[in-house]
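What follows is a single chain, given as structure tokens, in the form predicted on its own.
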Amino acid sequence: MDPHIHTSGLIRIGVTSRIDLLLRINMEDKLSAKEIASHRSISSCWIVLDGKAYDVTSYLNEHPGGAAILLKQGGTDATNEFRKIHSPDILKYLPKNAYLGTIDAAARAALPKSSAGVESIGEAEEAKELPHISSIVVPNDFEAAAKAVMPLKSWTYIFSSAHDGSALRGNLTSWGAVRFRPRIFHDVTTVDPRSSILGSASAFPFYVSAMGQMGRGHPAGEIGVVRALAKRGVHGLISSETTATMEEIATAFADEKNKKRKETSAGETEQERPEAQLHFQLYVPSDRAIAVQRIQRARATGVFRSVWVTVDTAVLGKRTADRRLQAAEALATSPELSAHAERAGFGLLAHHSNSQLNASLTWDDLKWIKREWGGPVVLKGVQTAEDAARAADLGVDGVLLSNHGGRQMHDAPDALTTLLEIRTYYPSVLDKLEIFLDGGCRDGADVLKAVSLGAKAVGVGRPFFYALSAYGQKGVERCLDIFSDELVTGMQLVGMKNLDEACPERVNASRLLNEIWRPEKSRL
């Protein structure tokens, strides 16, 4: 029986078939460590977060991360493990009657601390030694380094893709299907890689993509990422589902930018490098009021230059590896969770609950989103030329061609192919809005391929999550340096003095052009 808290001060706790017990608790008194520690079962599970106790029994079957994690943290101070994954904002999704009360410092100190033991289930090999950061010379090097140190659950979260991984593989291979056409006798002693994103100057035509729950990889989380961005003058897209709050992220970003300005005025950094900027990625939940609140909070920080509305997550895709791991965790935690394991295998437990997504979102919703934001709006997750054209007609400022890193639709198109579709069937779109793309880019020079075909900038995701996980903020800075170095070297070798010279003639995309959708061949 699920617990319920009543205004009378009575708490009905979980019971076995032999016991039906009612405890009278004065809610003004502090809860004791002994009382909290006794609630760590399927029938009654309590946890402590930041000195506040919560009864999460009725939430076990609804928790997006699975019941096994909550049970592992049951009866403990779970603050540290919670902060690795969630922002305090996520507590709004708990049942309204979950809050039990506060505990004092002495009781909190007496509680056992939660551990990440559940994270290591299924690890097939011992942790390897982390290579020195100087040995990381290409973006893909960060992946192996991160795998050596990341807990299995965190690794699975970021590495996994939809179904059998075909969309992710397509992303990775698409970049090699486009070849450069280098030109000679161009003075490329110095080249200028500067660009702009939605009217804001950018040091490079790439940005760090939105990634949720970055605290899974490293305690620095999003704070470490935005500090690295500010130091290097690179734009970044910040997820709705962060570990730190957006206010904490905004404060850290503004602080690092102020430090950068002082260094610049003292002549300690590169001249004329634009400042970094942040953009806000919005998941529109089923409750519009929550979406409006998110937009208003993002605008109030003063650091987000645009909002990018995620349009490819009507429901969550089939994350195969996640499902397998959640099922294994449930069975390893308790035989009583066998039914829970079966639900995990069918995707009924995921990193997002149904209320965090919105399957009823339509083009009409753009009206209130644009009204609430009052600035540039980008659609994130456009996968056809037709939708890009409609977005342009509705006055959207940009589209991000993306299949969500291969994590949503099985066999979804890679972004470069969608870009070629637009060039072929709706070329006027290129003049009406800014086109961004992401998915599978693992070399700074490859960014030039997308820019030459009409993209404004390229988003890069997983390499930066891996860099953060392995080396913290320093890893993110090195990954930014590697991408920018490869980009500049690529410009010199292809004979491109600045990005104004990036044009379709600089690349050979004929292999991908052969693969694009052809309406005349699709009619039956």
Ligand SMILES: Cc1cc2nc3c(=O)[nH]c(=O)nc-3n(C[C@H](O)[C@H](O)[C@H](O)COP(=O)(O)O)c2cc1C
Second form
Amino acid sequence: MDPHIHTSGLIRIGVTSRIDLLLRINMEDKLSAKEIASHRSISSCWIVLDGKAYDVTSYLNEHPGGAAILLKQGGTDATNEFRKIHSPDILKYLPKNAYLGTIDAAARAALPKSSAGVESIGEAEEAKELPHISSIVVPNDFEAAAKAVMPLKSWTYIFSSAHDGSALRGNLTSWGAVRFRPRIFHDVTTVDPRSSILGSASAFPFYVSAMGQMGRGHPAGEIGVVRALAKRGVHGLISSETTATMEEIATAFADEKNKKRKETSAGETEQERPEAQLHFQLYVPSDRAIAVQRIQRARATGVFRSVWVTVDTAVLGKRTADRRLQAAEALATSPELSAHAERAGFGLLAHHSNSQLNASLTWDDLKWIKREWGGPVVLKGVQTAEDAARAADLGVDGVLLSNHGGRQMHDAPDALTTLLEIRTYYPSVLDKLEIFLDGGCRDGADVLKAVSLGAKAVGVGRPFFYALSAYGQKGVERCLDIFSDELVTGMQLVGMKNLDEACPERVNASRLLNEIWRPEKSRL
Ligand code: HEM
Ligand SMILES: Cc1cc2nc3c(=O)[nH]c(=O)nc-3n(C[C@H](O)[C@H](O)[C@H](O)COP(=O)(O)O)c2cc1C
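Provide the structure of the form predicted together with this ligand, given the form predicted on its own shown above.
The complete assembly is shown below, putting the previous chain first.
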């Protein structure tokens, strides 16, 4: 645990003594339901997950989801609530001595089942009816639909951004600052939006961005997303912090792709009808052994075409709305947690514990990451032309210009501006690696702006999470259809028959160009 995070003096949550723990481990087979159920306080909190009992007392204070939500599971079988949010892989972040032992089936059956999970935190603001899916016509419509039916805490997790939201607002408005220059008298009866991403054919030059914990939106979680991707032939970037395990995700994806292949008319090649592909997003944890294991597991699934290393999360950004909710939750749970609420209010707790992230990563770490993966590597979260140029020099296969959806540095540049900066100062980068963009794209036609300026593809995040949360897999499929329909219509309206015709003259980016960084004269 990071010493900066452990703020002594704010709150001391009692820790079961080591001797007591050792005794309990020896008594493993004697852990009774009654005994477990009695540990549900701030001074001793036990939970059962998949038939195994854990003492989470010392972790209450460290849990990035807050102490209150864990405390509510105290003394119960929390498996169901836990699996709505976390994959079992997350248990590696528990202190080693937290494991108490397995419990037998009879004890497990006798335990109270927790129902006080994340759904119980904040009802949807006004419980409205979910609009019929046919009334969802633009990607932004999913946001309101999701808000109507989602618990406030889960909705906030998706919606929230850093500090006062300035980077998120910048992302959203940047796309409108670039205008098309539509050309006339081209036969656009049919247009061809096919592209490729890191050497794999792609039906469209967009993909679904990496988002963690998608089970918080809908029980279908990441499985619903990858099935929808496989059905529609679209690429997706899968987070390393998922609700389902990466093996479950890979199996569902392969299964849906097989079904799709059987339906596809014989004789059509991969180039003619591109299949969906998955890529793996990697948060590099501070423990290298865990990172290596993660890379090896991703490779073993056989479904991931590349690894995208997230580089904009040395530490976690200040997610204001989540922190307010976490503090309110702690205050409402028990007076004992008020000190914890103070801590959450300062924002020391948030989505990731420090062991999940690694503030000491440097360019040198790329060597072992590339070696372990052995395939294409992309840096996710590049925000300056200089860093893009350095990545190109080091032989990285791609950079994703991104400010993490405005969730990290709140006054960070939007991706289009960074792309223009690269075009201005290091144009050769465009020939050396593939450039991807994400952040605030809410219109399929906007994807054409980025492609015209030299990007390979655009990632889209929140609209897909909202779509999943409101309508499950069906919502993700509809969101993919909306994006692809807008893209194709956009190509027709600007007179672009295929993506080879995309070039800088297709857009007027003068307004954003005015805003790009300029070196001070004395530094030239
Ligand atoms: C006991 C083992 C647990 C561990 C090691 C653990 C660990 C973590 C970690 C590392 C995060 C950061 C986000 C992520 O990477 O996914 C997190 C977030 C979260 N956890 Fe847990 N967790 C545990 C149990 C639970 C349980 C039992 C619940 C509730 C049923 C829960 C609810 C949450 C929520 C709601 C968040 C997100 C908070 C937010 O950002 O809004 N966790 N947890
Ligand atoms: C709810 C949510 C969870 C996210 N989780 C991750 C993650 O696990 N890993 C990661 O690299 N980026 C993550 N991101 C950032 C996205 O990959 C992407 O950069 C961003 O969402 C793009 O902006 P947009 O949502 O405006 O389209 C997350 C974003 C959101 C909204």
